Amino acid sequence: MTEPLCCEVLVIGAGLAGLTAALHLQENGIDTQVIEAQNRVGGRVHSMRQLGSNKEAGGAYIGAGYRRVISAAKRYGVKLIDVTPTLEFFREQELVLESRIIRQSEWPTHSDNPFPEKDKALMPWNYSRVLIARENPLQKTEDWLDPNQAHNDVSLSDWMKGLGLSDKAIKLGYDMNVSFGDNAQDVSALLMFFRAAFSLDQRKQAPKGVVGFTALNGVQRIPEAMAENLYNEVHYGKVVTSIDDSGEQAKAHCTDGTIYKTPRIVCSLPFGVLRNIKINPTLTGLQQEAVKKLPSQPVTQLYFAHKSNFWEADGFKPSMFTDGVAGMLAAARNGEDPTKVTSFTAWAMGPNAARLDSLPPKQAADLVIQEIEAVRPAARGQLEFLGLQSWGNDPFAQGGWAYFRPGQVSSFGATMGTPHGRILFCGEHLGLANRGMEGAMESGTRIAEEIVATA
């Protein structure tokens, strides 16, 4: 019989949340062991170095107001690079509707533009963001969990209709290559208010003139550097199948037969992964419902090299935002010259990602290339498929990020992270006042502080 490995706290998952918790516990003299199912740290912060020039599959860039992430980079010796000059080019993209390219200059007076007169100049890819920021009822980010905001926990579609927008305006202003849910009916307006309030707060904290950063050798260098500062090395390849909290101490069982015995477990896994782990005693009530039902966004990225500057031949911008399966085709500029395109990434979200995820990678890439070439004949034969990252098909992620459907925020948003016996939970989905990487680190710190306070 395998002899259990013992520690004071076991952290399951070596993403930003788990590593943040582990380092905070370590600083307070608590013996902590981090285990990770994969052969790398970072979770959904992943630099695709095998494809060259550090193509980012997760944690694409660091917002200039991301205090926790930036602080960790500085503390653990990771050099940050200002990408503001490069990000400026992301505003330069063409709109593609029904296989027709529409220039940004044409959009305000275009016959397909369904937006209200005062918003005609807004492009579909940023319309909902501007609208939500303008009409946001939240005064502070953490207000999204206030019971007094429950009346806003309706579908984004219903909220937009309440402002007088047509179905066509909602479809073009939100549903194209959607970042949260399948469409505006599938996501809570309250979540979107929270996201907008968080973005505004980040911009206020950012240094003047700076939009964001990347890290030398990829954003994944940050969690790697964090892991390098742990006294106990991360144990890789530890896929947890069950957690038993019925005895004097909790035990985590892994597929390779390893057993960890500990007074406390910090679980940083996404709920889509956690729902496949047997927990004894079982989760109950709203927490059980949250683990079973909280959805995660399908996100698939396809990476391409280009054989020529085909955009110079057709006169359009290299990047495109489409209503098809190609989603957003973004020209990357990862070289020393920010004006030079180094590669392309097709970002497919929601239903677009789900459709591509049903295909073998090469077939998915062929479908995307065919769509691009149909719109831009100059691109024919000019794109070379390099690789693909599907977060929806990743068994250790089950999606790119969590989102809330209408009614879910007010139902279990404030209680789904409640400790369950000796098990405590953290992760980007449990950020109370922050989202994404910042939310992950916020939650990891909060859980570690709770353990330290009771140690």
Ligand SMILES: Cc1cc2nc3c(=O)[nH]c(=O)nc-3n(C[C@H](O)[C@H](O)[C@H](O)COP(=O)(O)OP(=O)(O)OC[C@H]3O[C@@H](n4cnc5c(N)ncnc54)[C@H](O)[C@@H]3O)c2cc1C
Given for the second form:
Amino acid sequence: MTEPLCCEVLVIGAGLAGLTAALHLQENGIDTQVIEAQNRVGGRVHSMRQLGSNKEAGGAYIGAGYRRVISAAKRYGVKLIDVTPTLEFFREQELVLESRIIRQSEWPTHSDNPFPEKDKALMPWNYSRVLIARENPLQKTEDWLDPNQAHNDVSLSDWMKGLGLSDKAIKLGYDMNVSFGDNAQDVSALLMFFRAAFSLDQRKQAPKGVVGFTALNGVQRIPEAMAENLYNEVHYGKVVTSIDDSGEQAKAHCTDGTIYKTPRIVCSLPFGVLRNIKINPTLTGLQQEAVKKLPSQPVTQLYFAHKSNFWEADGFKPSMFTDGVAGMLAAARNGEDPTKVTSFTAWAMGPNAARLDSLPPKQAADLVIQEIEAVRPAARGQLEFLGLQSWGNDPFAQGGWAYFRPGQVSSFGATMGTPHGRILFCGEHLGLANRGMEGAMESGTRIAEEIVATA
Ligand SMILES: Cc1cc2nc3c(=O)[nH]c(=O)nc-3n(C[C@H](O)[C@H](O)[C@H](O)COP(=O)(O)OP(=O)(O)OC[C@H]3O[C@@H](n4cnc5c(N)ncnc54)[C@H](O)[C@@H]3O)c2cc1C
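So that was the form predicted on its own. Now I'd like the form predicted in complex with this ligand, please.
Below, the chain from earlier opens the complete complex, with every other chain and molecule after it.
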């Protein structure tokens, strides 16, 4: 067995949360070592460079109000690219129900439209978002954890029913291609209010006319540049399997036999990963339950090249939002010219992702292509499968992002990030006022500040 290595703080995980914490500690003179299971940094920020034209598999969109991400990019010399010109094209997509294309212009008066009269013009992919933003009871993002909001920690489905919506409206307005949970019954309305409050806050902070950014050479350049600025190089291929905090110092054990011995550990692992790591003494109470039960969203993306502009042949928009296993087929525009489609990504979420994850990648791609071709004969033979990323099947992520089931915000929200002995926790799931990449950085800074304050 290798001799234990020492440092003042050991950071487990080189995603945005872990790297943010490490850089903050380093700046405050604390000797910090980051260890990472994989052979790259970034975690759920992953630019698929091997597939060309910077297809992003993880965190892609940097809101123009993402103060932390933008300032890290500036500080570490990563050039950001304004994606505002491409956004208008995201609104252009065809609705597909039961293999039939319904144009946006047909939807307000379509016989399948189950939305209330005043909302008939809203498309299913926008419906829950607009509704939640309109009715959001939260004044500030942080309020989602306020016990006075506990009555809203009910299923999104119950909340929508409370507004008088039918089961069909909920199915089309949320369940069709879910961002959180398997369906509207599986996600807390309070989480959705938090997300809407965060989006609004972002828009308020954004400079006028700028919606968001990506990074030159891929968003992964940001964590890479952060890691390049660490005095101690990240140790790669260090898969932590257990943490022992019972002795004089805490110890992290890795599969390759390395043991890190340290006075403090910052653990940035998603709970889906953490639940498989042995911690001694064990976590207790609601924190233990949260680590065991907090779910993470199944998300699978399939990347396709197109051999021809098949949408010019059938006259429909290139992108589609479907109720089938293909989920949302998004035309990517990653080149200089935003009008030019560079490739396609099929986004499958929740049950669709779980179904595709059970198949070998080629079979999953064939299923998606078959479905697209059945809807659009002009696409026959025109899509070439490039690759697939399943976050649900990734052992170091165990899902795309954490979500809360009804009741879980009230039970876990306030306590799940509490330090456990010498172990402190961070990660996107512990963002208190921000979500996604910005939430990951918020949590990393908070934990590092706590350590600095007590050092
Ligand atoms: C498909 C997708 C799209 C997204 N789009 C956006 C977006 O557009 N905008 C946005 O803001 N956010 C987006 N996000 C969310 C954002 O990417 C994440 O919230 C953020 O990157 C999470 O950072 P983290 O540091 O908390 O976790 P991670 O990035 O998951 O970092 C954890 C690290 O721990 C490592 N690790 C795991 N297990 C072990 C182990 N046993 N031992 C040692 N190391 C281990 C992992 O390899 C990883 O590097 C998206 C996420 C996904 C999946």
